[in-house]
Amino acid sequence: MAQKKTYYTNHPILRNLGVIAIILLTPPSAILFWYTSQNLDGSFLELFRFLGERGIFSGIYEIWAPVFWGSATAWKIIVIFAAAQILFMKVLPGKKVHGPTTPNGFTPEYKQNGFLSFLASLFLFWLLGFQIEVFRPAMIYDHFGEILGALNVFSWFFCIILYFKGIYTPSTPDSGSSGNPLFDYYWGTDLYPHIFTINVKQFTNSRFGMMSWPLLLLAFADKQYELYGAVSDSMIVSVVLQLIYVGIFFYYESGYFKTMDIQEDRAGYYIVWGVMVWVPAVYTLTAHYLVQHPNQLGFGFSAVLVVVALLSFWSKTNMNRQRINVREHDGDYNIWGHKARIIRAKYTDNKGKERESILLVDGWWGVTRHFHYVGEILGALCWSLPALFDNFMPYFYVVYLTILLFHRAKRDDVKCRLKYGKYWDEYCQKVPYKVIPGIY
């Protein structure tokens, strides 16, 4: 049975309209956020004027239809890249982890070597683009429009691959119809689905759309060098601290497995093309936007942002540190030098088995419930301030990753409450604040 998505309005002709609301938006979208950047000086001003001269649709038209199914060379980077990751998952050392157990009692199981797989995929990509020199990493720039028009070709007809094999051929005892096959489509009908041994959530949500970031910064960072003869030191900062944002993903990628968007998102369109098409068109931007404006930042303000950055990521890294050692450690371990306190929640599986989740109310997790994103945030907007302020473009992503962290709270928060009941309740009136204390 599919599971009830309490934070989704169940009324039918609401939530229909808001799929495809997204559905149909959100592709061209990504199309017009390449556009904008790299055809229009990354002012939405402009884009507006155009489209405004055009029509919308006609002006969505011109823009797309000439990388709508992308090219020989766009498809070809897309493959030869998905093959890597696919080989790096199987052939690259790791031992097994598992992820939390879902109320069907599904337990499921990963082989932890995504930091591997990143310093590989850097390595591959720099001997092959900077040494030996087999491809030119800046024509990834040149190509960026067809690579997403080919990725998003590509992960209409994966989803609807995925809504079938849930439907009829299941991984995991957590799939199912919900009844409506549009929802479906969009939010998946299998929780973990496997293909010929493939996780295909790992592979999408990490190996494809979070390893695909790192490599398009630095051919960005390459087609500034191939205009300009330089690399800034905007573009640097930028890049360099995306790249150890994105390496610290890949060192705790075992912690991920644990998060909503594995536990609670069905590998549907929501998901998938999330990740195989958003992440590489709004993640890269302000790196995308630097290429044509290598702004100077002087070493003072460049060193606050790597250290405002430094220190957001550590405060982010350690508070996720402080719940895995509280619950790895049954509640006894020390927090700001004294035992941990805690509530022990109970609260009972689809089975109707009692079970028990530790509930931690002490250090960053005493603050507000989700500490954690402000890290987050204050992160991502260290590298987007080196883009200055001409144009919004930039900072998008920021303000994208607000409205979605703090949405997420809210969905976790709805979660939480119907699981745990009177226990949830104790830690909200110990810990009132869901991101920002005194504020949200």
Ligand code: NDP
The other form holds:
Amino acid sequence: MAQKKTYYTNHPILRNLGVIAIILLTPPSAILFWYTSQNLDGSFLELFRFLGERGIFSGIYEIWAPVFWGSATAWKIIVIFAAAQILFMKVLPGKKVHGPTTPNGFTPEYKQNGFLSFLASLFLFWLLGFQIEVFRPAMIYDHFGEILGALNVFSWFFCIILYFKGIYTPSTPDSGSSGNPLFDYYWGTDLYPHIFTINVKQFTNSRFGMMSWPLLLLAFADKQYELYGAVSDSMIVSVVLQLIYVGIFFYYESGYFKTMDIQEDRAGYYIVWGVMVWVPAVYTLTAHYLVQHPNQLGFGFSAVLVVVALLSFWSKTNMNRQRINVREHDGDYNIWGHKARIIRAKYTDNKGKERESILLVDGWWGVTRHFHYVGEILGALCWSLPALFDNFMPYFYVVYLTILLFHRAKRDDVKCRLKYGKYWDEYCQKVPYKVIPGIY
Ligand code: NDP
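Target state, the form predicted in complex with the ligand; input state, the form predicted on its own:
All chains and molecules follow, beginning with the one already shown.
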């Protein structure tokens, strides 16, 4: 079945150039971030000086070659972590939940045990790393470059397997080639691939990518302790806020299965490489940087950061829940003290069948069409600010996130206009701004 991807440019040359640029630039970027944070005091200026002296290609080669294939230790860490996550996915209890039915009529099913897996992962890490001391958590920091090298190579090959699997043995009807192998590798050929009964995207996005994040934070905090004999309040504030953020993610993991990452993005390089390499490398960057920069914030500043971050987390989570709840109650749902105002929007699925969905015009969804992105960005800013202002590096994630989410707001608008037509226009008339009221 031909792939319908109208919110990306359809110009063949531009599309291919964009894809090539992303595939070529992202892996060295992830490695350079790690190297700069660990070996160049987190200074991009130092990195540019280094690359200027050595030459860009030989400089990158000098940094990347020693970790390119990973190391025995790195592969061991990855295999043990992945095996534990698959085990948790399979054996921990959880009720069956469903994702939204796709335009081709497939309804994905999940076991809702994300939060239990999160707690089990933290507990096991604490038990084996800090109590029984089977391994030294700080050694993950020492081997982090090799881990990223190994993850990168693994993801490249895994995406090739997924590419062929989606073409020759797709798991669901929402699969197929666009006719452009490069774009198919990048975008994926299957929306909901399963391998040996494992839901690939639940594993890669949630249980691997998102679960690696809190464990890496703990390892980095342990490294700071090893270096300085104490963990600074800047590290504590940053790590605790991120642990809360990831904990909320897993508490509402079933909500994640209703987002664009899962509903729209096929299992290709864009999402699979992104969650398996970019998330561990970039989402953890502030804590990685803090290892060698143990600032003291004091109680006042720490408290402000915690309060603002918690409010941000609450607002964005509450906005996500409003959308899910109003749909689960078929519109019969109270928001902010009154019955929610909604639009019953009709659309036609890929089989030509008319369907109906609910667009909320109330609560946060009446403020702007993506107000939750403001909470997302503010929360990330709060866990970056403990790094203070010596370097730009610890703010890279929040800047990247801002660009990603503003682009995503645009992309989602195009998707919804294509899906809902005049109903979307009606919503946009009532809620004219995408992200920030009165501005954008
Ligand atoms: P959203 O939660 O914004 O959902 C978008 C979808 O919601 C639309 O495609 C549409 O889907 C539906 N929708 C749109 N308008 C309405 C409305 N008025 N009422 C009801 N439903 C509507 O998706 P995201 O995936 O962008 O975000 C999910 C969460 O993940 C957010 O909290 C975001 O901040 C976070 N996020 C975090 C990222 C990170 O890297 N840290 C990256 C991206 C997101 P439908 O087809 O079902 O109508």
